[in-house]
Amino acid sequence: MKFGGSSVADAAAMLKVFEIVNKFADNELVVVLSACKGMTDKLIACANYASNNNFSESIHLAESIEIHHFNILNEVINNDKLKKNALDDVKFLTDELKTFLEGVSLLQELTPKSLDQILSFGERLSTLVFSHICKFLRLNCKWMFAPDFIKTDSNFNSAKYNISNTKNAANDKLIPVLQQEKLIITQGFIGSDDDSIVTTLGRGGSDLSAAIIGAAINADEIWIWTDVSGVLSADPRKLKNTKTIRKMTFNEVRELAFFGAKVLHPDTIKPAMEDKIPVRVLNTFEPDNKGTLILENIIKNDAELHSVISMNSCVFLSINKPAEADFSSFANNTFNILELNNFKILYTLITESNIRCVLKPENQSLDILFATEFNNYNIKWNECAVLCLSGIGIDQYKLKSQKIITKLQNGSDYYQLIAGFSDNAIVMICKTEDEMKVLEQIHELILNSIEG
């Protein structure tokens, strides 16, 4: 189980964890926990004011940090004794904090490996106070220090982790630890490498440790706790009547990640992908609410749609090859300028004769910059909206799909369906000021086909 900042935010979140850890406490269950939401923030913030001389700072923000998992304690622990001997192991904890910050500020820099073990504490502090809570609770726990068995290369603040070394760190120290104890409370986020020096795996990490460790151990499941009940039919800040997919593919999510679905990234489940360990994402604040199960495959006889997402502010770029000029040229000319101004490329079509890309563009003044870079070239862009919507068997919809889009073309040659290239997504393209129209008569499909 791996439960996120906003899950263990503060004292009421921390006991919400505490009921569900509970509930499954009669399994061999290792629970993976983000820093407290908001502290890795303010730990980059004591790093950088330490850097820049602007030590006192440092301490008081890091005093900020101590008193947030001090109140925590105080809210939950009411045995004097229990309560002083967690306050001890936080103090110890936050006065090694300051020890690196200090060592910081002497030499004025901040290196990649610094850093790495200042954002530690995040972690090792959430840990550390949920692991006192669950034992006033009177639920036998050991804490864990998850560099010992989570094995990374030595790329501070984004590490690449090492699963052969970590399956055989967690043979030797997770794994007998775990089926003596029965529930282990480990760190999302940080591992160590070959030195045994702790390093992060950089954002979104602490889904990662889960999958990794679920890996290492064999796991049943890797359940994902976070804020949301699971992966939604649309995104419930532009469609109101959202439903949580029950079951979805690993091949799913990847398409609709790469859309810009945020719930769960792939890579960060990679590992479990590979061991074709299911994942689960569940709702911390409503743990009856099954969530949602990501398996490899779904094996249905009737097609089933899932979800579709929705990303706007898009362009359509048409670039038409000059007579005279040599297409691999051309090709290679035309995506080195669009790597190097930082599109991400979401569709191409090619020809010989003419390049057609569908752009998500970060903040650049559109028409200077193809005026500039491709002012040798013919070229047309339009603003646009693409739309992936995923299911099983979702080629039996390409047709409705294709006639949502068909009655709002009038004419416009950048409406289109992109079928094909993915058994379980179907993209479309439209006007972004057609974007609602399209989302909710592609949800009005999903809707029908999960309530069929």
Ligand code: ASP
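For comparison with the form predicted on its own, would you give the structure of this protein in the form predicted together with the named molecule?
Chain only, nothing else included.
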């Protein structure tokens, strides 16, 4: 079971988590926690202040992190001796955090490696506090340090997990303890490289930790507890009348997460998918809601539309290939340049004379591409929004979606509907200003499909 940042945000939320864990505690259970909501952002800010000559602000923020965890313990634990032990443990960790911040401040240098050390304190603190709460409420559990068994490469800030090393480490260190103790509390988001240096898996990476651990211990199921009742028919921050999707496939979730559905980290599903472990997405604040069950296959006679995700501020790039250039080296070169400059490619279409792709810039401006060979190419680009509609047997819906797009087209030359490359997804590209209009109409189609 993995609980996200809002599920462990404060004392009231942690008590909800406790009730859920307690209810299932007669199973062998690994509980993976994120940092309390907002703590990872605060830790990033701490690290930046420390490396930018503002040590006092950095320490001030670190103290607010300390106080947050003290407050949870003070609210929940009313046994003086247990409370003192718990507060001392938190203090020990936050002192260590301050030492790292001091190091960064003295050197005036923040490397990806030191940032990962600093970020790890969010999850170390939340799991420490939660395991003290379990002890106080008389639920036996064992706190374990996830970097001891989640093994990654050394790509700090977004390390790639190594499943075979993780399975070996879990066999040695995690499984024997799980069999003996039955309930393990551990951190999401963090792992360690071959030199045992702490790494992080990228923002939102606790979902992935749960899936990696699930695969490493060959779990019966992986349950992701969050603040909404499963995977919804659309992002609830964008549309109001969303519905929970009861069952969906791994492939659909991969597509939705790739196009930015925050409910699951884009890589989460991969370790579960490899080992065919069912994943449930559940609501910590409505634990009786069945949420979403994600499986390899769903047997249905009819097609079903499930969910739509939209992403704005994307760029639709069209690059003309010089006639004399070789087709595959031109394509390779183009993608290398995009990758080297950290542009996420959402979609591509290549012909002999042209490459089209949709990019999602993070913070980089397109200008950096013109410091490369791109400067010699004939390039056009437009801002756009991208939508991805997921479902099963989705081919049947191409015509309906095409009609919507055609209606919206209004003579514009860069609306596109890309269907047929996957039975689980249709991708649509539209003008940024039409995003909500397309989203609402596609969502109507989904609601009709669910109800019909």
